[in-house]
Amino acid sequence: MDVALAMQVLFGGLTTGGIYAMIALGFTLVYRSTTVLNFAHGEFAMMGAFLTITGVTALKLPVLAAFLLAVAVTAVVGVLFERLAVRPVRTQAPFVVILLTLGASTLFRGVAMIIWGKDPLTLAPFSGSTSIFVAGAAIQPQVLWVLGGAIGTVIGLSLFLNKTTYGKALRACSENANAASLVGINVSTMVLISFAISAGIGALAGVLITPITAMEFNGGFALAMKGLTGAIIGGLDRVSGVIFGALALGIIEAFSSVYISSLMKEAVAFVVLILVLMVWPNGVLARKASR
């Protein structure tokens, strides 16, 4: 085996998996606090990328300022989406909520197409395009930004959930919303916070990946499906499972596209999903006992 090629593929898989992990973390954050699978979550990644591009190109803002503004606006959209669309139907049958989020996904994509058009848009790499060589493999500097963003997201989210009052309250709501309400926690506020953080993480993922792959109006939905697939593989009820599943999916896709066939990339990912669900129905690292 060509070691340099294998390293190149590995870094590519980790990059993709890192983006999937950020998307998956947004999914699981909302799911654990509401039991809602938000199929419009990928559109937050698309929104964050497009808003950042607009800030840089139209408003002439520095990349950092445009990024922070895009994340803030996307988080506000996430809050409005929860309050105006999700909250009124949360007590309805699960398929009603699923249809709602799928409809919202279509709406967001349609609005994005009208505003930004159908052509893919991109950002300049944050640290230039001169490759870094690791064990003979040429790595784009943007890859390090993606990996750093994924690691930073995991650390930041873990600190928030474990060290802050709001984070502990959010964890309590995810374990048992009724019990949390009985001890004085405002469950409605916690759900709102989960949507805001989820949307912000999605926006971050979209901004980090755009210099590598470019973003188009329907690019967020594909990211959402892959992020959700990775989360299901690892186990939606555990952060560690979500990260493991997303990274594993990215690596499997990368190696299968190079060593099997690029045409089989999508098929291999979903074959792995089916096999995992046959052996571990709740995911590889899911809790042994359900709540």
Given for the second form:
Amino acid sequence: MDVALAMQVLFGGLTTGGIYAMIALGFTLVYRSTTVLNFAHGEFAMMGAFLTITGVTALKLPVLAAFLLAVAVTAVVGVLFERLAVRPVRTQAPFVVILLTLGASTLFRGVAMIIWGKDPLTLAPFSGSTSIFVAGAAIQPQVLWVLGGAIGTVIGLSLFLNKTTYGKALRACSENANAASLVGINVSTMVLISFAISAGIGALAGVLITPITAMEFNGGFALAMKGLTGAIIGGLDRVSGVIFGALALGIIEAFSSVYISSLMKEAVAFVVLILVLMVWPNGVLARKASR
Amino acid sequence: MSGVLDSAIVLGIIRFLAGRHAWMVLFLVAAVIPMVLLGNSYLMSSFAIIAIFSIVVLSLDLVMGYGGLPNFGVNGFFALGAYVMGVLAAKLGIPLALGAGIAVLLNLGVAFLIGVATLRMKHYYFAVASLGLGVIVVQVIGGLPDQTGGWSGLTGIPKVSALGYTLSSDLAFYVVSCAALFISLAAGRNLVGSRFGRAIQAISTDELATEAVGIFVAEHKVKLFMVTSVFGSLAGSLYVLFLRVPTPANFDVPVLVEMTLMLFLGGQRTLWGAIIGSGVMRLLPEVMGGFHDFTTALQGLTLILILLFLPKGLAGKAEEVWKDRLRPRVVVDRYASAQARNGHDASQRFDGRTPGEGPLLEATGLSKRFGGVQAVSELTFSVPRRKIKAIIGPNGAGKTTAFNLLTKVITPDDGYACFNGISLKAYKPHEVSRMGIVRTFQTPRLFSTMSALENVKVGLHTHLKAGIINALVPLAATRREEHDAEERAYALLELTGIAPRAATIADKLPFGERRLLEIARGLAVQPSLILLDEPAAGLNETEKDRLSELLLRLRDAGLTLLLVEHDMRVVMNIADEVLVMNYGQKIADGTPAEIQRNDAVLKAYLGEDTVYAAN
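Could you output the structure for the form predicted in complex with its partner chain, given that the previous block was the form predicted alone?
The next block holds the full complex; its first chain is the one shown before.
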């Protein structure tokens, strides 16, 4: 095997894996605080990207400002979505909640299509496009932004969850919402916060990947499917499982598209998923069933 | 309002709608309307697609609505049905009908494998894995351009011609698709009302209770997958004839999402909601006309609004109004009619399968530990035939765990139980039930969406024969069996004294009657031994007396009863033997009179001091 090529593919895999991991983290954050799988999560990535593009092109903002604004606006959309649509149906059957988020996903895509059109849009790379060479592999600077963003998200999120009062309260809600409310934690506020953070991370992922792959109105949904697949492979109920699954998925996809067939890249992801779940029905790193 | 509803014309309409075949008339009328209004216009193609999609959405309703399985893989079956037939015809010249048949067989195989592979997965894991099935099929089709034409589409599929007529106009396609939908709807309705249909609905509400009446859950889930795959496959074959040049995008995830939206918009657990949902979703773009770009947003918004304000869907809401307000005006409760009552004799015997003497059930050294708690320890006891034995003991004594061990819901760490001389070691819960041991639960676990009568009919499952083919196309023998089952179920409701509630949805029964219904459902399995977990809990004194009287009557009919019970009055009145447990161990075993004098029992119940004081 050609080492340089393998390195190149590995970096490609890490890049997509990093994005998947960020998407997957957004999924788990909401899942753990509400047991809702938010199928509209990918649309937050799409919104983040499109809003940044609008900020840069129409409002002539610097990329950083446009990006921060986009993340903030997306987080607000996440909060509104939770308040107006998710909360009223949360006590109903899981089906209803899934469907509601699917409906929201469709609505967000539809609105994005009206505002930004059907063609893919892109952003200029944040630090130019002069490739850096590592072990014979040419790497775009944007890849480093993606990897840095993914690592930063993981570190930031674990600091938040483990060191801050709000983070600990959030974890308490995910363990047992009833018990959490008994010790005085406002569960509904926690749910709101988890939606805001989840949407924000989604937007960040969307902005970072856009200079590499461009973004179209239904690009978020495709990302969501991948992030979710990665999260499920690793095991939804653990942050480490989610990151492991998403990175593994990115790398497997990259290698299979080079060494097997690029046409079946999507199929490979799900074949891996089904095989993994046949062996570990709750994901590779799932906690042992407690009862 | 009620004046209008009670007018002769309205009552006549309701009476017509309540008839068994009214849906056929309604279907034909609804199918003809677009033809009359539009003739052979381009819009007919939309209606043809609505009919074809309705078939797939209907199969989605069977698996998701009635079966409760979040199966998002239906587009895989749909795509296989289309492409297997299409490729065989276009590339190898195989006749279309034969190709469609091959596609069905292939789909059945895939459904079987996927069904077995996903059995252990729960909820979201299952949902996403099944979603994967569709993605894999579509991607493989797209990834084989030499065979399938890839993403640019498959060309060369011949037109259908039969008897010198070539199927080509949109109107002709509409008619053919409507015929296919009509057959699918009939098959779906038959399936839902059948033995198989009851089993899958039971599974979707409570798997444990379903196993407790002897139904093998895994088998039914896989079979349901396979049935769905046939609907999907045939609809796909039809769709490809209509498309002529299919591309994988015609079957990709967005189509699946659209179909799921159609199901919920229309209303799950109605079947006909599939048609309503497909119609609204597909006609919306046509109505929007110049505002085509707004369609996606509007579809999403519609779904959100439906879920928020009409969660049962359009058809679901209509059915609710129909069942609660309109139909009761004309329907005489048919179960209460004399015809059903004359059928079966309620005085059946329960010891036919286990004649003889001596103990019916013998437990030897049963032990179970949960973490640090020894829930049941070295429990040895026997239950004599045709007697009532009660297990009593303080909370946490291990009584319910003992039941779970005996019915194999949990596996003992050590020890075993013998039923009628046969060791239960190697048996699964549903097999234990089939041998003749049934149970009730501390909190009644009924099939909450089904009527009382249907609950009992689920209990009869293992004594009925109709398979899936009979379910889809019920011939005279199957209909006779169903009729017979109805009478047997009704007889059991009479035996337990809740016959007047036959048509009531289990969820709406008062608590005491739920307990009785659970017993009736257990009796339908025709057990030799019934395990009752606190049957008197939550009942008032009158209900307790009624229950005691029923249990004595069952014993006299040859049934052996083992009950866990806290109510000492009930226990001492009806039990022939009493087993006392504390901290997982047996502390006494004997007649009620012996137990009442036993020191260890008095200590456990009343505390040491009281016993010394009494002595």
